[in-house]
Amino acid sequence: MLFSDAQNLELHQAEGLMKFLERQPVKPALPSLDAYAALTRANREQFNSLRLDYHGSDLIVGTPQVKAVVRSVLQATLVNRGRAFGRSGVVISGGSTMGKTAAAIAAMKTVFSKYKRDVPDFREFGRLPVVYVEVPAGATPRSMMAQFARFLGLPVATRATLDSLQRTVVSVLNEVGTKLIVVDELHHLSDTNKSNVESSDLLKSLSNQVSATFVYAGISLHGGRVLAGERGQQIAGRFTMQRLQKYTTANADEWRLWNGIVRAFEEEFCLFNHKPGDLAEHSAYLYDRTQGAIGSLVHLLTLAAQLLVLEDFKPEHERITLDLLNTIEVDIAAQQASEAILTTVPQSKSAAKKSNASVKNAA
């Protein structure tokens, strides 16, 4: 069961991108304890894999960064309604594992459950409603429009200028009536050199071209140079800004924000013997593994799910403890993060259980 069938969808074509958004993941219903002790171990091992490819299909949980990007993202494409020009847009920023990929998902999501329901045969009119790209390193004007045509399954000959193949792009995202555009790794684009200026020209003159509500992602964009000088101001004036961050809890209202996501990902686990709120007493435990990144943590939650089912154990013993988290590593950034912060300030076990306490109190 390490491995999966699952089709793996290709999220830089127009396709991929429609299957990947219709799909909606499918918690499995768990059995009773006597049902699932009475399958066979053929079904039980089928069982157990669609628990695996659940608790591994990019859960989105719901938190407060990412409602609000949803947010801005409904917004903007609002105020755009029968805009000409001078449209509105939305800046996800944010530092590596923060969560700006997902929460650009669960806009796409949005955006598009909206988009179905208002027109249910969009694919009877050729409609698509939702384009995701990424900016490739060190990237020309010519490779940008190349990711659009490739996106479009547009075909890219080698001696096709930039303007045949920009003026070809805009016209078949107004064809297809396109709403939503993210653009996702912005942070490759900057103005160190005339190609990545040229490059953010040609977002700002797609932009004015095509009908459609463009969302901008990458790291640190906040603080870099995509948004500094008169190029960057021109962003800024017609764009928001959606900056994530880690979490803190430098107090109580911060330990029950932190304490209620963790309690939002035990909800979306598909274990026997977990129920939302396990993990109360180890927030503070989640906390110093994690340094409030949301990335990490969904990494460390998951993982400990899936090893849980992986193994096979009795369903009683499908329990997610803090022995278990303990066998899991950790991205990276996240554990030279708790380790720097551990050889600061070491952390008595007394001061554990003032922590812990402080988690209690604010639940």
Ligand SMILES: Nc1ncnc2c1ncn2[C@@H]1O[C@H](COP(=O)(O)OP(=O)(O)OP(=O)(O)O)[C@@H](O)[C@H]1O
The other form holds:
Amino acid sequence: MLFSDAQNLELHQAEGLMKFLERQPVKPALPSLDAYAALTRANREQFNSLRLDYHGSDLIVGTPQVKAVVRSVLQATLVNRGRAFGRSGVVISGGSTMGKTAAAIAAMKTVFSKYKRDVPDFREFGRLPVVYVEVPAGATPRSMMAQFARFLGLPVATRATLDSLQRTVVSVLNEVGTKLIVVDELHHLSDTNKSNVESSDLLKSLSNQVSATFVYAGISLHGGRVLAGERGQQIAGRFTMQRLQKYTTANADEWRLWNGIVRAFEEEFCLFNHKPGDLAEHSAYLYDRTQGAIGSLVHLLTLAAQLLVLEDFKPEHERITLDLLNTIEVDIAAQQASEAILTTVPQSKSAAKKSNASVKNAA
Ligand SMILES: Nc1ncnc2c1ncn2[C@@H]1O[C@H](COP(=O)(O)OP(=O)(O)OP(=O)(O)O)[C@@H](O)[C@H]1O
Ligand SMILES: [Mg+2]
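Please give the other form, namely the form predicted in complex with the named molecule, since only the form predicted alone has been shown so far.
Below is the entire complex, every chain and molecule, led by the chain shown above.
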């Protein structure tokens, strides 16, 4: 049961992305305790394997930040509806593991499902409504164009110039009627480019030449070179910015938000004895462990749920407890941030030590 038979889809190719966007994780229905107890060992393992797949699936929880990204992508798409030039787009910027890719995927799924509703037989027409390209490390504008070409299944000759690649890619994108183009890891482009002019030019000309809405996601794009200078300003003047950050808990509203996020993840658990809201009393502990980083929270909670299933506990023990959470390591960044706080904040003020979550939950 440690390994899954579920098919891993290749997002960097048109067909893989379409299948991925079409796939909706289905939460397995929990049988009654009696029915579960009556399952043969093989059937129980099969059911638990489904639960492991579900907990580890690409399910994206609609956090406020995810919703904000989806909303601005839909708005940009609407603005661009009949525009032949000066199209709008969205920049998703933030630190590593803040959920940029997850939010971009949520936006792609939303746009894709709306498109599919309008054009159900889009495959027959050879349409490709959504494109996703990850800029490779150390990318030049040319290698970024090559990534587009590979996504589209076009051959990339070693001698092909940026211009010729761009011409081919642009013509295919227009031919297949692409509506949304997500360029992820865009910081890789500005990192290596001594002058950002070429990169900004490429992005600008692509969005002029292809009648799609562009979303750029990457680390710290808000302060980066892609949006700087005259050329960068041309993008900055047309795109809206979604900055994804760690959640903070400075006041009652922020605590409410954090508690809501923890609860939203709990709603997705497929466990016999864990109800949404059970983790409310530990929300300060969860904040302390993760320092408000969504990636760390997802890791901690997902792994806790999976361990409960994998260990094949009795149904009544399938509940996420502090003891279980304490056995799970979070990523180095969250751990270091948490330790730094513990050494600078007097023990009595540490949320975890004091376990004052109930006060904050009530706020
Ligand atoms: N709303 C969400 N629902 C479910 N999982 C999420 C959500 N947001 C983030 N995650 C998970 O948290 C982890 C980090 O998120 P993600 O990969 O999107 O971050 P990122 O900002 O793109 O990071 P990087 O800059 O390293 O690419 C991933 O495992 C992702 O699936
Ligand atoms: Mg990412």
